[in-house]
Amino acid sequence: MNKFLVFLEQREGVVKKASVSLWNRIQELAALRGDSVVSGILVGPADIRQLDGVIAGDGVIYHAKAESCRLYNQECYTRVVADIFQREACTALYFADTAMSRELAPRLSVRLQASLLTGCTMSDPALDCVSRPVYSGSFLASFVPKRHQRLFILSSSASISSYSAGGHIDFIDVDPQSFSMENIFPVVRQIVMREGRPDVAEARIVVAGGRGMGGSEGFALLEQLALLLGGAVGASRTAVDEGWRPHAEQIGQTGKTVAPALYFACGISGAVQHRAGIGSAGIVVAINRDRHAPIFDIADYGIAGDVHNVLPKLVDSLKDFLKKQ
């Protein structure tokens, strides 16, 4: 009997959705085996009723709900985690590609001994085989851990899940065994994203700019039709190293890969680097004044000319359309 635990991250008490769509893939892979059980761990105080309808199948979600566990330590989250892994004889530990678990699961693999494999893109559940595009999304490798407890990181292609069988879910509460860690891991200081909108990672529409925007000014464009859409603002590795944006946002194989149902790629040449970011985008509408930019190739909608001149009149029409709903 394989036993599988998936890592639920919160940030502010709310639980990421790409750890919910990541439990309830895993929730289907372990259906599909037909010999494995799914446990999972949160860390970190949560109201649980927000997995209420949103969260499949059976299992038990162990909960270190400890006010000294709201923000991410890593020496506390590892410790607990691993207690976790370790008493329940787990066999898999998933996590959802993201900045955390990308420092968190190297430190788990090193105190568990287990194998790791990051920015997975489907697993086998037959072979224990996993994918992930190397080449800067060129090629399509397949990987098999050496060891039998193993940790993997998919990407958020593979954790997005429309599984959505009937179950049961037992919570039951972890005491993190409380030890101070402030004087060694003093925070220096909290920057909270209060905006609204959600997080590039897990945006449904996402709109990025690149050089083509010409400066952080011309963002000012990407925001509002951001808004309009109800979508979040992503941009290139050159506008992010430009100072243009925050590498919260970045898009590509330097930064996050997303993989919306719509994606505007504005004043993006569309370097491989970034196209790897996007390749499990749903549809890609590219705006570039430069009608060979590498971007047209995969682009399903294209418009040759300047974002300067296009996004405003893109941004009052979709103004009108709305007024008149």
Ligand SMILES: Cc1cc2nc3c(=O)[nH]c(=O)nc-3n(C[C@H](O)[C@H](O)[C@H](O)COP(=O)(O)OP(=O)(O)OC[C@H]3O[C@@H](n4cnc5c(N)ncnc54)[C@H](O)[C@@H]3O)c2cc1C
The other form holds:
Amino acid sequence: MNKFLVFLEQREGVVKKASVSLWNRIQELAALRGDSVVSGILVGPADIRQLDGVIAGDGVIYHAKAESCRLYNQECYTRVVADIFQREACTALYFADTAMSRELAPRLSVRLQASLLTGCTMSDPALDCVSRPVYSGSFLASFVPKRHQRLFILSSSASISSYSAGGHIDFIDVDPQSFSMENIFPVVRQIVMREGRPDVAEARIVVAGGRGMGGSEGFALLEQLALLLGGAVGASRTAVDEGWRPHAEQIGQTGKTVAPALYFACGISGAVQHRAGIGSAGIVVAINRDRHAPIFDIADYGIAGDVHNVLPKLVDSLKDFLKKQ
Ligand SMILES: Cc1cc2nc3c(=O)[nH]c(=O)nc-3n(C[C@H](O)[C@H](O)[C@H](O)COP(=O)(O)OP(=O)(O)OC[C@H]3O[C@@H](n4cnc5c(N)ncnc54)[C@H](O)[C@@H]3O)c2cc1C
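Following the display of the form predicted on its own, present the structure of the form predicted in complex with the ligand.
Whole complex next, starting from this chain.
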């Protein structure tokens, strides 16, 4: 029987949606395979009732809920996760693609002497072979990890699951007594961004802007649109490099991979490195004043026009529409 472990990431006690989707996806694939069990590891205090009705399948979730694990601490988290992985004789460990997992997974792969594959899109139900976009998403390559023990960081598009809720999960407390590293790695300052908006990697609607927005003030229009639609604002690398938007919003090869149902590309040319991050978006709407811009090659709906003319009209019509609802 193969044993798979899923890392469930929490921040401030809230389990990330990306981790929940990942759990459901791995459960779905394990069910197809038929010879595997899935367990989870949740590090840090979190109310497990938030998982009621959102996670699917049967299994066990190990919960290290000690106060000392509240804030991410690489040494402490590595020890807790490695301990469960080894104790339960797991063969694979799965992470959602987040800033935390990009730091934690490499550390764990060294500790566990395991293969690590990042940015994977899982296609094989046998779970042994994974695909990964290469050359900025121009090709999809298949990889078979060499080592028996494997770690995978799955892109958000790979975690889309038809599983929703149902099944029986047991929660087992884990005591990370000797893991407290607070004195060795004190947290000097924690900066929390609270915008009341979904993270761009998890949002169902993303309104992204590029150089064509003309400056940080141009993004005010995108903020309005995102607010009306309940979506998140994203940005091209140019908009981030110019300092108009924070790096957390960058989409593409060196930014985040997104998989929203609806994606707006406003004043974005559609360079291959940007497209690498939106391959799994549902409907793509492009607004660009250059009707030959490459973004129109992949857009489902295209508006050839100036964003400063088109967007205010779009925002006004949406406001009118919502008022009438
Ligand atoms: C190794 C590497 C990694 C990279 N990683 C990323 C990444 O993660 N994400 C990413 O986005 N890029 C990435 N890039 C950069 C990428 O190659 C492009 O340079 C970048 O995506 C271009 O951003 P842009 O579309 O905003 O700007 P531009 O390419 O300058 O395009 C601006 C577009 O806006 C249009 N426009 C201008 N004014 C208006 C207006 N008023 N109304 C409507 N349309 C208008 C123009 O017609 C044009 O199509 C990477 C590059 C490299 C080499």
